[in-house]
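The data below hold one chain only, encoded as structure tokens and taken in the form predicted on its own.
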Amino acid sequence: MFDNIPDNNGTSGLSSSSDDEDRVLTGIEGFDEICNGGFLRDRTYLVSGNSGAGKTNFAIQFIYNGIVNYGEPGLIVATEEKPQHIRENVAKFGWDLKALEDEGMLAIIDASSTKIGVPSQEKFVDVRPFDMRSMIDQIITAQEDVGATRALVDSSTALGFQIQDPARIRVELLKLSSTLEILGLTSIMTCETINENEVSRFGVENFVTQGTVVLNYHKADNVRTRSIEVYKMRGSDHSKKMHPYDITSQGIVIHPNEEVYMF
């Protein structure tokens, strides 16, 4: 079973981040503490997890907080869900994405409608069958339109199924990750997992990003428990523990002074 057990000293055990590190605060309560002050700027991170873990919520919270709290415009590449569904799904947290789009602070690229053969009325649409060059062109256009410094690709799993071959998946995702960094975007790519022993769907996604954050939605003794683990973060110290988190009416809240243990 899972128990939430406080740390002996009541802290996550991390030293404060170095003054010369350019950090991007996520604004997600508790997360910046367990990764030593936020993401490193202009790097790409993987956020993976099983169904129901809250990957998309976490990633959109990063984009939304960037705009509302830190004045950093963002862009979202929607490869699985229609943008309108994304807007509706996060409205329950009080996040009005349409208002941010109207203010010119957010761009959402519809990279899903064309793939399933339905029309789209979105401003930014990837109109071709999957092609990484086409998607990157759309990202560049959207970034120029809103001046984005944060980005979300939701999800890399959908791209992987379009590509199929694991070796090519790695090459194409590396191309995407590297391009996002060259464009000066601090980015998240989401990724689904099937079981708790995985950190990515195709076994390559975590190798093409600078860090990996794993969200788990465990079930034990007929009870589900959520935990978050900073699996990897190149160039930065981070908590080596699994911490509990909740999905509240305001979004994800992480408890950095507690741990999740599995028996």
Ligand SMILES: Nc1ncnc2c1ncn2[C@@H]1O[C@H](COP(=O)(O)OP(=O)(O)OP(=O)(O)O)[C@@H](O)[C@H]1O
Given for the second form:
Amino acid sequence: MFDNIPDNNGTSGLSSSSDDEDRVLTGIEGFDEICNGGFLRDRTYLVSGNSGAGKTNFAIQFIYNGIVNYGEPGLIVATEEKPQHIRENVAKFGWDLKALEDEGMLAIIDASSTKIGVPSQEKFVDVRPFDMRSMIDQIITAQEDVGATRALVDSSTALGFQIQDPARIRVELLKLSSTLEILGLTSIMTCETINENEVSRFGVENFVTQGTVVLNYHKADNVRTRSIEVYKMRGSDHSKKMHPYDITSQGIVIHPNEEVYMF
Ligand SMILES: Nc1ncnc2c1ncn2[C@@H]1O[C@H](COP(=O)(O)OP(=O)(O)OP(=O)(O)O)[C@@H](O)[C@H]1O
Ligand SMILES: [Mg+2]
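Take the protein just shown as the form predicted on its own and give its structure as the form predicted in complex with the ligand.
What follows is the whole complex; the chain from before opens it.
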């Protein structure tokens, strides 16, 4: 068991930070406990994992909870899935993103449609061809519109493929990650991985972010199990173990007092 999991004070299953730093609660059941009280404010985190692991759900839950539970407006940059698909997918968890957009608490930037050359009806649309400066300008516009303090870029991998040159991927993603922090956003960038031994796709994303959370959808004996690991968290203690999690009808639920044994 993680020695530093703070006492549960009985408020919606969340724990509080054990130090003086300003923590941003994700409100994702079990997660704030395994990272010693939530993310550090104004920092960018990588959430990586294989396809279907639950990266998008995890990250949207962070944004949704931020608005609904903590009054922190959010913005989402959708580089891979169409915003409308994201809205429909997470509606199954009872999360009504459209209502939050209508209330002026959430902005979604469509950075997927122009990439594949189809028109978009969205309010915020990124331009083509891809250019990091333009994307950052869109982020600033969207942030001003809703006053966002939380952000999600889903996914960094799609951006990496736009940039192509490996050396530039690191520089451009560092630019994005640092800009989000300067803008006063606590952010998640998602990242697709292909094999279980890697924590990022291009081998650089975890170096340009302040922390890395790995979601793993692992197959053994014809059964798939889900595990989460806080792989890195600069400036913070955290659980060093892999913990099981489920995707339920209410979203992601992590079991901080259970461990996963890979075989
Ligand atoms: N309503 C639901 N109830 C339970 N599980 C669900 C529900 N909706 C989706 N899931 C699970 O979530 C998975 C998809 O999660 P998500 O889209 O967050 O994955 P991802 O890691 O972002 O994948 P990708 O890399 O393909 O984008 C589905 O494959 C399914 O197992
Ligand atoms: Mg996804």
